[in-house]
Protein chains: 2
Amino acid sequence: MTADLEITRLRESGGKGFEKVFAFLRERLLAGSLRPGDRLIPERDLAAQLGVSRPILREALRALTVLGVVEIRDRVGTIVRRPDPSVLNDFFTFAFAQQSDVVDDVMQARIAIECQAVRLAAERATVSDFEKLQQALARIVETIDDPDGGSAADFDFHRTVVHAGKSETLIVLHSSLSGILMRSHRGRRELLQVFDSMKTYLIEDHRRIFDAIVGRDPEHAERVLREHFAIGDDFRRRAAIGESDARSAS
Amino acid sequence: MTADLEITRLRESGGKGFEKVFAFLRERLLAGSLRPGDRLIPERDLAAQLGVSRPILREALRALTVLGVVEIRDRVGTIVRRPDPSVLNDFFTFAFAQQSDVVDDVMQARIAIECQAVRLAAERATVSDFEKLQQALARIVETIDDPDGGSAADFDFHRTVVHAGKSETLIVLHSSLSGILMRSHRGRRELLQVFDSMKTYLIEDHRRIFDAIVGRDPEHAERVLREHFAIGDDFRRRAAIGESDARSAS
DNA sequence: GTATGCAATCTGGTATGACCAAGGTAAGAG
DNA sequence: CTCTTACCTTGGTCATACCAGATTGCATAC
């Protein structure tokens, strides 16, 4: 192959060590001359060919690792991976970690994702998806009095809906965003327990969403889901106002 | 501060060098004990405190760098950054480089983001946003016969809409997704030129979106935008069928 | 001829120590 | 007091070495 030629040309190209190596590998990955499943040559050899030391090469490989494009397997080698969207979780986690005030903003994105996903779900959901949704729904009913379990069941239902949409991208984004929201507002559901009307809202709303999906009505499904979010937001608002004196915690 | 105590505890914690260090820094960043603007202690000292060698420490720092959470400044130090969403572009570029078949899937996510954003835009857009949208609209009209410029104008209008939604998260996601779509289907618009009805569609649709935003009607805005995407998809479908023989490129 | 077992070898994981270049800073000159 | 300069700091890189486990291949046993 023509690898050596390009490597030679790489030597003179600008960049300072790491940048040079990273850019080289990056180009190779993007161009497709390095495809998923390929195993890179040993670090020592690769470092020598690239004209850098092994630590520097490893910095570049490690950088590619966190991007999910390669996998360094101990005592085996470095292999090119099919990019795993799960690394997005890593990023989003960092990206929205500190700013707790962006939770509402992230929530907007979650709504966006779910509303689109529920549309797709209404079109693409399989019988298997229906069953999973049914189960998720049942769990919501079962755990209606349990804050922890209820929160998990709620999240699980929404996750199932998104999965039923069969869009890998939406699934990934939703997963990442959910992670942030769960981390930030873990106890959000607890204060909702105060309202009795809350319980029926939780059950009925989710059931309506389920029905809309089963009924293959994307338009209706989105409307119901959007309503669901709006009502939930309203509950939170009322809870925040009503209890702002009693519990001004964080 | 209590840094030393935690560092000590870190020493015994599981993990093999890099993993250990990365996990430690990760936790520190997420917990907020390391905040944007902070400067880490010198690599040598930090490596010593963490009980690892400098190359390993640098691997961890480099990993955090590609995630955009820290910035290593030559001969200055390592400083914590406010996560820069632009690194998402880096990731998405890799993630969807080879698989051109995921473009449709990514498009679903883009639709999701924009539909939510246009709702917010209808609620939150300022007069300044109106002006920008107006300008973007004018550019679409001007460049209606120019494939390159037209494509840029089209994209710019949509970008302006999302920005008018005032949601940082949506803006970030949209930017990243748009990057992929532009890279993957750069010449997508060219083949649309064949249809004469296309031009009026492009101009009228965008104007309707603009009107809906100015009219402060979220519901209508989303409906129009969704229609816009559907029609565009239809045009592409027709173009693909009609020209599948003539140009079976890629 | 095939199968099994052991050892040389390969590969990543990590540590040390050293050198360079440039930014920062404090001491010294004016 | 100001300005210059020498020194120290700090990241950037390199070369070498050792470890441990995975791999591989050869030799031996069946």
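Residue numbers count along the first chain shown, from 1. Between two forms, the rigid core is defined as the largest C-alpha subset superposing within 1.5 Å. Note that the structure is predicted; figures quoted are calculated from it, not measured. Compared with the form predicted on its own:
Gly37 is not among the residues whose C-alpha shifts by 2 Å or more between these two forms once the rigid core is aligned; its shift stays under 2 Å.
Residue displacement note: Gly77 has its CA displaced by at least 2 Å between these two forms (rigid core superposed).
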Second form
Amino acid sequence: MTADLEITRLRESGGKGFEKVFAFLRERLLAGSLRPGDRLIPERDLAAQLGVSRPILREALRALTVLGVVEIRDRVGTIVRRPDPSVLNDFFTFAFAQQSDVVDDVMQARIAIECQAVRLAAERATVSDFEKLQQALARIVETIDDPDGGSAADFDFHRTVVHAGKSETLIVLHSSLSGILMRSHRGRRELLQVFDSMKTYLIEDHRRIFDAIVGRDPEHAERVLREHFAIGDDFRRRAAIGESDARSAS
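Structure of the form predicted on its own (previous: the form predicted together with the DNA):
Below you will find a single chain and nothing else.
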């Protein structure tokens, strides 16, 4: 019984210690008193300042190293880094991997992100962005009969829209979901095997989104994008209940 209590105390102490270290870095990064490239004070001094043991501090710093927040260099110390947002992609993919309805749930987040991003893109996109969107649109046309290439082309078009919005937060959020979003794009491309008429819809809808961005019309751009999502959902619904172009024709 005594041993169990001792283990519990150690776990609680470790948890609180981790929180102190994480909070220390988070608050100073947000305040701007710590920046990428800065070196933390020596381990002994930092442990004393935070009121944690050196082993707990080391474990917390190792965890932060995995997240890309710091880098521990031999004979140099602990250096603050600019985290790579792409690690969030792996985190979300693993976190949601076992949820059966994850694609539908993430789709709602995608709609929120992209609808705001497309409005910003209509206001902020540069000529270079227009060229990238035009190239992405051309790839959608070229890969219309290729499920793998087509899903990648679809994703690239929508990612380019988000980047054209120039919001770093939206870009990071969209990128963090990219692994799951690719599954969504692949699933929608597979519907082309059931609905041949969907090919025209895919090409024309993406062209309408492109035209709305080039036309600098945020409201129209968002409306077209929401219609695009709604039509895609309708094709999924029809496939789920056994409909197809062949049955519709008969």
